[in-house]
Amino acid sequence: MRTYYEATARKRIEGIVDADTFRELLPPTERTVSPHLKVLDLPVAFDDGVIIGSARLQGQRILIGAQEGGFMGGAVGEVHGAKLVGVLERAIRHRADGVVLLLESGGVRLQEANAGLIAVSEVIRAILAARAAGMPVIGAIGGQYGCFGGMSIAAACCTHLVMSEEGRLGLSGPEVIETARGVEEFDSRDRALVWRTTGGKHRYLLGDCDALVEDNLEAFRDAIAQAVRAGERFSLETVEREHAMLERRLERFGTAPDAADIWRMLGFPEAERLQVLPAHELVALAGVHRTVPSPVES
């Protein structure tokens, strides 16, 4: 088994798509780098920390983008965001079967400030445009840097989200919360607290992600391919159901001080044991306990 968590963005693409089908757009040989980092005399990457291209996934025609956490924590700048927008728009033009986004990002690059913020907003717009055109957009999270900041909003806009236990998803990162609210509010050094609050298991139980898989490329590939086959179900009714689910969740769990308390309220016996269960055992146990069914399951 090949770990998703430790793989680079290129290795993730290689392990997920069908062999010898990936065709990269704007490869490093094109040297499409951030103009803002050069001005600040900061290191640049010739792919600006994101790899995009076309491929096949179990025979299905897809466009794919993978963020590289090893470059600036996958943070989004002007060029980085434009490449993601471009791959989404190309998918619409070429009537692909779906778009796959392998997300790993700490948010927007502070060095690119407004340009990065605009780039993230354009990525979100492009995701919604692809979905409105009837094209599923599948997000996957399982890397070392998680998915935070503006890219967490983009992740929430995807048709279907696949995570591993090791993946993390949140609007604000643990260090940001601790800095703003103090260590009493959230201790970023408490790894168990961080993972049970933002990690894949908790996100799956709350319905923030649709599939929880083991940390290997094969499991991600199968779950992503299944989600592409399931297609797009974007409608006003879908959005309204999502809003209603979020309202009910806030009413039900809004005063819970810890994720483990939410698990107990969901009806799990010995909630603390969930932290040590393998992903497939937790999925089997979840059953009716989850707050919302997966689009593939429903």
The other form holds:
Amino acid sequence: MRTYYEATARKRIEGIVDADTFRELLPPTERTVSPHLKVLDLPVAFDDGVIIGSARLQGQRILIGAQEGGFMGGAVGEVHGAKLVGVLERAIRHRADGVVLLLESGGVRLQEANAGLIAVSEVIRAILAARAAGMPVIGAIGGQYGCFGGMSIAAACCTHLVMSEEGRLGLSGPEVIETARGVEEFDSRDRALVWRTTGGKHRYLLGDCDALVEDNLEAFRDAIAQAVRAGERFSLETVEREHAMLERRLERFGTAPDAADIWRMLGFPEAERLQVLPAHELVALAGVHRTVPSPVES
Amino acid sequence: MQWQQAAKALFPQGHDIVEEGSLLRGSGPCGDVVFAVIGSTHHTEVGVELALDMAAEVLRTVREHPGRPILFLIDTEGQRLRRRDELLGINRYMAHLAKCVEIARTHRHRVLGLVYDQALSGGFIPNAMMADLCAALPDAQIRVMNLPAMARVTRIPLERLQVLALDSPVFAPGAENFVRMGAIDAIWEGDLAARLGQALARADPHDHRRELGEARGGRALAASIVRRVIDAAASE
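Next, report the structure of the form predicted together with its partner chain; the form predicted alone has already been given.
Zooming out: every chain and molecule, the one shown earlier first.
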């Protein structure tokens, strides 16, 4: 069993796709570096922190993008974002079976301020345009840096989102909120609080990720491959079901002070015990308690 | 600019836009076309409620007024920075709004955005930045963060950033910079009703921002990189 959490973006791709099928697009030898970091005399990366290419996944033809948290926390600049947009549009052109995005990002790369913000919004539009064209886009989160900022919106726009317990997902990171509103609002050094609020288990129980897996590459691979096979369903009806679910969530949990309160309201009397359960046991228990949109008849 | 002023100039024949809390909603005619108007005001922070309210308006428009163009009128201070919103999954609510815009687009609604006062990062990603075409009024403020905050976060001296900002649209706030980079189609001056009508006639469902940024010289690489990725020879 090889850990997803500690693997680099390149190792994650290798560990997930079928052996010897990955063909990188714009590999580091092409040196597509950020022009804006150079202007600031900051270090650049020859892949700008994201690896893209085509591969087979359990036989299915996919395009894949993997953000490298080790370079600027996976933050999105002009080149980085354009590579992700390219891979999404290429998938449609080449009629791939799906797109897989291994997300690890703090969001907009602040050193490329305006260019980063625009790039993130272009990635989100490209994900939704791909889905509207019938292309399943599968996201995965399980790295050290989590998935925050605008890329958390991109993650929630995916057809299907796979997370591990170690994965974290949120729009504004705890440090950002603490800086803006004070430690009383969000104590970013309270690890348990951060975990309960942004971690994979809470996201799974709320219904904001679709699969919760153990922290290993094989588990991520199987969950992602299954989601690609399941295909895409994106329509006015699915979005209306989601709307109803999000309305109910606000009614039920809008004043809940803590994740543990939400878990109790969902029907887990020993909410605290959830924190020590392995992912597969939690998934087995979660069953009817999770909140998800009602299915649309096909 | 106040939204009432902007709305009056956009819809000189009258409109029924109302303010409910920080939400704007209603409609107004532009020539013989009626627009659905959805927006925000009071420099509001976009939290889970406002994102959901905007999404509801988009869905209602698609159901009740098929094909009616949608105009987002934006004034926001960004996403709401609260632990409670994070706990409820604010990123999902924002994404839901973006999905509703995409669904409207696929149902042949043209979607336009207008930043009439200010727009900051997360507050305008899921609405006006998802539009077919986004414009701004001359005094509109658009930014990720101001230069002093950027200097603090990046540890780059403020003086250096100020010098760089003179030549590059990348670093400094301002609607003009977003025009050069292609994210804002144009700054609307003069007859706003005419500008709205012209924009509606030109809008289409494809994302042209990277090509605009390339043509205008404000974003040199994004368009060419996307082309290279799409066109690269398959080597399976």
